[in-house]
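Shown next as structure tokens: one chain only, the form predicted alone.
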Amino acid sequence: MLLDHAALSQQLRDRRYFADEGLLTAIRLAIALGRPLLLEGEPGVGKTQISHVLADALGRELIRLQCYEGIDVAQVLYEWDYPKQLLSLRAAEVSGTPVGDLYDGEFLLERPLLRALRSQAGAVLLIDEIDRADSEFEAFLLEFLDGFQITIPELSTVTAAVPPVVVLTSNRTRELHDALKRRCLYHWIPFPEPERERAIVEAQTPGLSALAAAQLVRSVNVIRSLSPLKRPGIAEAIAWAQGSLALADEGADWTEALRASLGLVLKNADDGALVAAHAVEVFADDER
């Protein structure tokens, strides 16, 4: 059954996340069909944040698995607490009592995937930056997503009582395998249109006027159009707004505050030089 479109949109807005129609539809379909939701897009457009907001809206625990090169199965499924097992063994030897089962559940350390399966109320499982993981890990993940179950040889097979809502994010540092994409509902999150970006910036920056937000969003979009090495995302726009507002509250002119806090939106010297060369265009004040 599909979640109500208007209700979901309002729940996200109440949590200061302004999803467009495409993302709302993707979320509703992924949950209704029990499919993982694969989100791609530029860094800083809200791919990771939607999982936090969605978990809160659904009343579910958020479990995050941060991917990186070299991540292995033990780090994401479970491990045995060997120091605790050794202490239990030594305690039995000292007391002269029989050694209990060293592979009992009390010695099991749950990692994100096992935690997601064991969550009694269901969880939102965020598999963040899957493109940073190795292909071998991606292949393992296919098996997990197919049945939402894992086998612990010393114990039993664990199957999800309530299948988790799975969100995968990728910044496209490498192409994901087609097999993984086929199992997911895919959605690309673009940069928001100016009106929605203004609403986001204003919601995340209390005290910011609509006119100031409009100038900042215009400046951000001009910077993006210059094709810098790193195009600023929504996260950078919010940080720029918050930093500039702090300077403006001390008495700085808004345009000067934007110039002074450029380090919040530009992340390398080449982009700084590019913006400096187009300063008149970037900091034009035609909306105020």
Second form
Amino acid sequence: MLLDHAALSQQLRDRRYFADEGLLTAIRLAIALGRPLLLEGEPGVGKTQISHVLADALGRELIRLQCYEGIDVAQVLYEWDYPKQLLSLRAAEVSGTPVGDLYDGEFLLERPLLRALRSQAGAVLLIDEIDRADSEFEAFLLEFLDGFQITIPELSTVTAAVPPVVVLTSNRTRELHDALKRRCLYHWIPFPEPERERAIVEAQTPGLSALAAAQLVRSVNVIRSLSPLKRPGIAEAIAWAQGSLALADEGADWTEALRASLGLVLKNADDGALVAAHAVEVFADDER
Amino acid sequence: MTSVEDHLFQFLRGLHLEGVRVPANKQGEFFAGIQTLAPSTTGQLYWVGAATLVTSEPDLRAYDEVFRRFFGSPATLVVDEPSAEESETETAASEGEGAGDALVVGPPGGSGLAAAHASQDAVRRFAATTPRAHELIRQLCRELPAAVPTTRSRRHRSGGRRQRVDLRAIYLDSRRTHGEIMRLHWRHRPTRERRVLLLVDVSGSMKQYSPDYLRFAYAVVATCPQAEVFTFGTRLTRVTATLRVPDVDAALAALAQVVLDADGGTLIGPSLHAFLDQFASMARGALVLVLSDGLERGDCTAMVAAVRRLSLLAHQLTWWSPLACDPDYRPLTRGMAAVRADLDALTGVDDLATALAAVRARFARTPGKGVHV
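Form predicted alone already given; the form predicted together with the partner chain follows:
Now the full complex is given, and it begins with the chain already shown.
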């Protein structure tokens, strides 16, 4: 299943994801060594997106587990369907038939981790924003990530037929345990260089001219260099391109359209003021 | 051992010397990665190492530096045709060759090298903690939990207030009565402590107070489940892990090794900005304590903006200043005058006793002396 470098790169490109060398290597290692891949980076650089694309490229099902504070085992592993058990118990009581096995697969609600293990064709398991979960949950994950198996006391031990490809993302709101990091491959996704970002924006915004894309990417990079409160990610750049294109299609001048849809890149009043103060640099149109 | 393996091991050793901790299993993965992917360029070797050996972004910069020292620039070196078994040999065989490389590798891991280690001459020693201080620390540990503001946990617990029906308990109970529900069970959302974030000024002007401030930080880390401590003077240092040891004097001694900007100048604004750039979400909904005299050198615009943002993020922003212990103190310096509107409280704290008083006042009210804004 190990794709070679060029093939993987092409597969991702076909799905409009432009990964750099580092990310490609990390993904290939994750698949080859069967290790989880921990991705960090600024918000909006494509940490979550890569698992969607990867699942598609590998022809596997994507199972997403969004972490949040207080997430517990019942929400990620499995849970018994208590109302259903209750009803079948009552039904058996009323009709006088013997109560069957109430801890049967029929009453088992699969949650993401169990689903990832049971997936016949293997899955891509995305554990999103692991830093939002509390550290108890992280400790629990260690066991899962080590052997890709889960023990259900009433049933049996479930082991993955095909080990899932696991991608974890973190926004660094807290330091992850060393124990977890040790088990993972790590990759920091930086902001892309302008060339790559232009390719991404163009691929995601059909109908955008190369010149317009170049100006937009230059503006985004200038905004990032002004060190605003929230540096715009690729996601914002794409939204900006799509928004501006919509306005430009209605006949607005491109630079005007960029200005008008600035709200898609900047989500903070202070940042708006900052860009307004540096409008000349941000919107400089050196192409004409 | 071949010279190639030798070189790779020396490389790992070099990483260790630069402070990048690489446990044995990671080293194993590094070699397994080389074996499987058979990197044919230094660029590829670079990324194999980056994925397997590095576990955080700061480490990546140190890694980058060491890699360049051992293998040259990742973009320029080339190796022979790789074969699965002997890729290690080939990887290193390429060393020193400078031929062109078709693969273009982007500038790895952001800008520049890690800041050079500051001189160790300035390593600071703290006096041993007195028995009286030990007693105060114990007292602080006892009283902190009640003083930290709380919030509702997202995690349900059974019993308690009747907020939500506990189906699982009801079902388990009803099995004993043949499916008849005799009694309802409930779950509720218990309260939990908010995160506590400490930003401790260790600059020269705070020299006489910072040991006690750091002892207080030690007590917070030892007590509160979600605590984070940073020190700043001319730069920001995260010291939570350093403080998390059983003995307070050991913690302070370890701090002296880590905090290299102690007793130097003050750059409050830039330090707070550095914090906000990297760790802003730690302040969200937290109790934020800034322990500083607020004497910013030079332009204080950066400090004012940073404090304003902190106050927007935090649940409660409290400023402890040794100067405020003086009953006549008024925040008149340009910096403090501008930020006082953003503070929930400005309290005078100059040692552990006043810190305890502030904790008893739940971080907000005036502990006897001092100024409350």
